[in-house]
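For reference, the chain that follows is the form predicted in complex with the partner chain, supplied as structure tokens.
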Amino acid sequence: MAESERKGLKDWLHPFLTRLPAVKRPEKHVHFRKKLMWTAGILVLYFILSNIAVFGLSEGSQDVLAAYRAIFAGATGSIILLGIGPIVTASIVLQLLVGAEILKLDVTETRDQAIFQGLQKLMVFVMIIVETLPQIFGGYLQTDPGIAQSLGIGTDLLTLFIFIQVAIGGVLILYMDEIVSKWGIGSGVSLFIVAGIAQALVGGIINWMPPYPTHELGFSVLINEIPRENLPIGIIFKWEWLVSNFGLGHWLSPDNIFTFLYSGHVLALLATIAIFLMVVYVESTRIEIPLAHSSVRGARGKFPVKLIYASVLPMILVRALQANFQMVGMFLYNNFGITWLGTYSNGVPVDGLMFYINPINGMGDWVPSLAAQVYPGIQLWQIGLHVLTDAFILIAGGILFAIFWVETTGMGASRVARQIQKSGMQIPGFRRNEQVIEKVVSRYIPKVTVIGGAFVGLLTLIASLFGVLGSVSGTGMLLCVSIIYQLYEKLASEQLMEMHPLIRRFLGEE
């Protein structure tokens, strides 16, 4: 009975979902060079939009997503300040609903895939509104009364105008992502993440401006009556300032060397390099199941089961989930004075549940002497609990999303077996039979999924414990390297297909 009702719901939804505008799909194979052009074009457009400030926004506005820029992309105060937040959030909600079978969709069926895709888009539109309104009503996006006055309109109307700009910016990102996914290489989501992180990294090396350019340079400069470090952002200019003001000898003395390593971003530089090498190494760690063609002798292949089978990318979902909790917590605290979830100071949770579930972001969160500066009076057990909670969230989340991911995306044992069978390959020494192949691959795939998911969580924790150059979060750096690595693999296969059209068919593309 329930089944037929659900079918009814799907049928009822379907015509509505097909009325959501979509970017046209290319009718035939798009040449590699043309794909490259679309990708580069959208990237340039993205950078331009990220530099256009929202009209009518006051200087006092804050960026709620500041700590999550590496995952959500976008830029503070720009018309694309939402970044890919709505897309990622919509996707998590839907993946959890489908993964937990609350929403019964068989994503191996084209029709259900279309519904999934349609629902996801609908949800993105909802999320654009859901993520913008609290920022406006919570007082993060403030209207500039001076501009309203010179236009001769009320501030309410200007606020509406700000909402419209931010919402259109969100919609543009949605469609730009679709263009890259259909006409370009990879996807817009990963392109925008990498763009943001690459930009921050370059800034972390050569930017000579401090975070608060209107204030003097120093370790403890009062900004809005809060002492903050205000050194040049770029590591080159940071060192130059430190050495020319204190002398090299001062920093090499045992008392000051830690300050130099930390504030001089030497540790961040080492962490950046370490994460890069770690990801490249781990991405290429795999178990290879040998394959041979059943009728073409000598045609051999391998089916790789990567250690991080579901990739590090589900970590975006874990971090984005945490970001959404923080937005809710901050909204409740600032607007309704609800403190039992945690209290916030300067947009950072300082106690309560929200403190413990806030992602670890750099050494300031766990080295006792540094943590005491950020959270005055913090106890050692509180630091420990915070690190443990984050470790638990990352590892458990890593496993959970990896299982959902593998099961719902057709990377599970039975689907892989069918794929191998259909390609005409077999595992040497075993009968050419789908069940036999499934038995062999299921020795590896479920175990690798769980171990890989946990391992990715651990990797993210390690990356998060150390800051990275240009205040990119460790998670961001991890994702960025991983996305680039996969893009590289994709580029290689695209080029292969360009050279040998037959391979296209073999790899299952049109």
Partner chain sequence: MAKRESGSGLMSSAGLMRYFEAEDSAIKIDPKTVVIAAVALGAIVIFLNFTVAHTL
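Numbering follows the first chain given and starts at 1. Just so it is clear, the structure is predicted and the values come from calculations on it, not from any experiment. Take the two forms, superpose them, and find the largest set of C-alpha atoms that agree within 1.5 Å; that set is the rigid core. What changes on going to the form predicted on its own:
- G429: CA moves 2 Å or more between the two forms after rigid-core fitting.
- After superposing the rigid core, the C-alpha of I287 moves by 2 Å or more between the two forms.
- A movement of the C-alpha atom of V166 falling short of 2 angstroms is seen between the two forms when the two forms are aligned on their rigid core.
Since we've got the form predicted in complex with the partner chain here, give me the form predicted on its own too.
A single chain, with no partners or molecules, comes next.
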């Protein structure tokens, strides 16, 4: 396509995309207290929506995204069951198109950035439909005939009503994310992830209720003599139940110690603490480029290039890509009997390609004695290939999406150099020139992006191998800790910008 044709296409797209419904951007700086109020309000609304059930759903409905709930931040059976899935999937598609230069967009330019954001929003609307319809026609979101009969309508009309509810929930999540991004602190996507994971972690510690039938699989495998419906979900009440019914000496014996450590979630507790400490340490590891103001003598600062420069959000993109593959595989298997991709049992792939690209989620997937009970007849080489495949997906995907994330969100060397130049700052010992600044920061940003992406993938793998409390995946726990740490830094920077307008100008807030 010629350059003139590309410009013509952009000119045609720009008016249409800018007319899409959008949250108005604040005309001036939003004070910290007001940002905090908007963020808290959206968080409360998220919890309210997560407790509003989809009307008309049958009890036989299945949650195809159950294994990814910690990442997608939705709630099973609620109107926000899609969570941030459509937003993440749309981001993946657009980043791949822009990264492969199929879409010729320079996101550093204001016009192209507006087109990119408009295309992303349009793609989210499409993905809401694409991710909802297979769940309905695939039989996962089933209508309740009794409700249809009591209302005097057909099941087809009730099915349409279910689709409308789920679609409305997806749109609400999109605009709630936009409100937080423009009027609040951080992003809605990060906020919803933390909210869902924190809720699950608290439940994994103090929940005294027994699990649902598909929960706590490890217990039913290892302790067949215990009625699973009697066991609490929370680790505190679980330990109390086990000790009071069997005695502490029973579990400390050589024959039962591993059973207690694994199924009693002791290892998960230790892994949770270890992941928390590792992520906090890694988040604080950074290279600081010194800065000095060109006209204000003594005004100095630093531009930090963290080891996890692209944050851990690219891991959401990696897991979302796996989730979409699994959804397609399950749909083809259940509706068309296609088995060459793999077969499923209770929504979990047990063999074939889909088994190997399914995320590792705890010791039951790789410890031979445990895996043999969950997947009967599995061979040692299959376990090894499963672990290696997930490791490759996480590390290679972490690098790839970290690069895309940095380039499409304005964190690349050229955009950073432009920000430094516009703020009136310069690097001591170098000429105040944008190209010179870009050359200096280019020594660090590309390398740190790749190293950080690979390191986050490795951390995610370690977390996934051991599992964490509350049935939160290793990826979810890693995201939660990292996002909370970044939110803490964001709060500190917001307070700093309230006191020093020059810093606000450097960060592009005005």
